[in-house]
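Only one chain is given next, in structure tokens, and it is the form predicted on its own.
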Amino acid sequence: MVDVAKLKEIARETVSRDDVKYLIGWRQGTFGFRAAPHFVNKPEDVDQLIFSPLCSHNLATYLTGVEKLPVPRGQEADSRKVALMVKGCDSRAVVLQLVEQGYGRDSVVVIGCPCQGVVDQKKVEAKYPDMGENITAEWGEKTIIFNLPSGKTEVPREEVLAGKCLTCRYPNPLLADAGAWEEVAVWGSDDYADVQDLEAGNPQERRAFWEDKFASCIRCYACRNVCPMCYCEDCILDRLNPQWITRAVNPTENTAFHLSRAFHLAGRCIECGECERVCPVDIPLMKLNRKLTKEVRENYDYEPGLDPEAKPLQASYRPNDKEDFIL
């Protein structure tokens, strides 16, 4: 578990070097059961700094859009590091945007913080409605624990941790420069149930229920937005010229919009759930990203934000791959 007292002494003594710029974590948000994305660069704001199930954002993705405006005339660009506070699955997303070489390994500087599940806000709010005031949580043991205004309740962390952490496999960092923690068990169990589920359906079934659930879509891009490896300057889902999709709302346009993000994503995605967690109309996206998962874990053993020294699966080609699969 994480030491938040040490936590902070690190964030500090790393937001006082000289060659770090800022330090991005989390911090109590301003209602119900939130926390927020917290910017440090000066010490005295690493109070404010927490670790507990509500810290479901990932950050890695502010990572990709540090500052990169054109420098004035006569001023020199900052070089200096971004720090970035990460649990298991953020790890994954910071090691796949340096194999892909998004940033260099000299430009980030990765405190570690092992976690044991965060909650899905929505399972909260169902459970705890109208919670208007400043909710804080902490993690028992197999539970975790609400301050609520009525006092501590305790829940079993199965009943309100997000659908990701069901099926963690990586609860540690991968990646990390400084912890103020000791590993924590792996506790979830993933055998790809949520997807055998819908694999389990015939072709029009399986149509019925995407067609269904891209109705629904608002091109909010949302989901693209907010993914750590969503991070193209030029996205092919926003050209005009040529026009790959259009921003009409239907299904059709929907289905393209989402199936180009899967296959984009296909050996990429690292499992944070980021993207199921923003869209305001609950498409089960996680299910579409993890069927492709599943499949290059099983035909190329292959699985994305391991190890900073892999190649990216596009470029990983070996003689004894397997071959049936393929029409």
Given for the second form:
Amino acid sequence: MVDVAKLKEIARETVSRDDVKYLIGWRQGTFGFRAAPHFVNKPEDVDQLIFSPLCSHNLATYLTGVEKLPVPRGQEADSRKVALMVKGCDSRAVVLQLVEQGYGRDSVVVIGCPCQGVVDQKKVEAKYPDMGENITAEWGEKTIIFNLPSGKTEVPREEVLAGKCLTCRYPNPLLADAGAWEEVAVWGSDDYADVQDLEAGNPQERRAFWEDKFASCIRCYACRNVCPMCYCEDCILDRLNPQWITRAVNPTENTAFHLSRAFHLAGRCIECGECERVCPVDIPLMKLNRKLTKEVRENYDYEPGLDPEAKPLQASYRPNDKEDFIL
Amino acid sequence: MSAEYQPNIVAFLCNWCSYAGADLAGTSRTNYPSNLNVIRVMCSGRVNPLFVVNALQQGADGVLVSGCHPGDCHYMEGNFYARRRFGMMKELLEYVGVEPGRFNMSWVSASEGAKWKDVVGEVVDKAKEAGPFKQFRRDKINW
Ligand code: SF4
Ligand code: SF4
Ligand code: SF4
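Can you swap the form predicted on its own for the form predicted together with the partner chain?
And the full complex, kicking off with our chain again.
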């Protein structure tokens, strides 16, 4: 459970530090059941910070998104830290970014926020359509409480939680420099039922399923841009030479794009569900990512973002790795 | 023109073992199917998994990646990395509906000319069974 007042206190202390550039957290959005990322540059901006079931954004993606401008001669590079509020899943992204040396441990201050699950916009919007004004929400005992215009409404959390939260096994931050919290009890377990459903079918069924989904992709790359683990400076999707995937939006290139994206996240996807959340055409990207997560967990006994000492999956091997598929 | 369908298979062979093994099969005058288009690479660990996707896009009906047996890699550990990558790539391809026979990986050492023949036979048979690949082939190559 997070004590938001105490969290704000910690945030205030953190932004006041000389060696901290700014803090990234969440604030209430402007309409519907929305929260928004909040960049706290001054201690007085802390008041707008929230931590509620609406805080779906994985803010870790901002840590790698900062443009590194060349430093003018005679000036020193800004070496101040960035402070970041993380939920359980977000903290795995930070751990993995550190493992991959995306940035140094001394350039970030992590503020842990144990999480009781965030809402899925699509589920709440289906439940309460056409909500013009902004709604706040809070956690209850196994419920989510919405402060609707008609009054407080308590909903069992199974009805509105995002899919990733229903199966969440790491709601408590795995890495934190500070935090105002007691650990929450883990409620989820994961049997990869969604992946198994599809695996049970024959190749034709799977092909038909994915052809249909991939055909609707508009290649906006929102899924890549939001992903905390997609931070290559030179992404193959932007490259012209070699041009792995042409820019045509058609089933061929879309399939190649989806295979590339999923594969580049093999052993790296920390299941924050952001890609699926931002997809404008509702492609079930988690169903694709989780296939690889499942393989990685079953065959290589590896879960990304748990252990700051573990080597990345594809940069390591075991002599007895699975090889039953090799002729 | 034979009526039987002949699959087009792209094979990435590592310079030190599989390529030499295929060479041995050739110099020993072994008879084996000629459906393979061989691309020599320095190590199976050099094969980017996207090569497989790209080959399928550009006209391959099947792909084979072949390297040294574990422990025999000229670069000590290249094939260990390849094994992880392609184990996952194979699962991913099958998950989106690519027939299991289209992507294969094998270990063939420089002295295994006979094994090379068997591997090629198996790979070609599997590709024949799967039929022409249409799922995500490009209509226009190099448009
Ligand atoms: S996956 Fe877990 S940590 Fe992440 S938002 Fe859901 S409940 Fe919270
Ligand atoms: S966000 Fe959705 S539509 Fe956009 S590129 Fe990704 S999968 Fe395609
Ligand atoms: S692929 Fe999706 S779920 Fe996985 S880390 Fe990226 S945004 Fe999160």
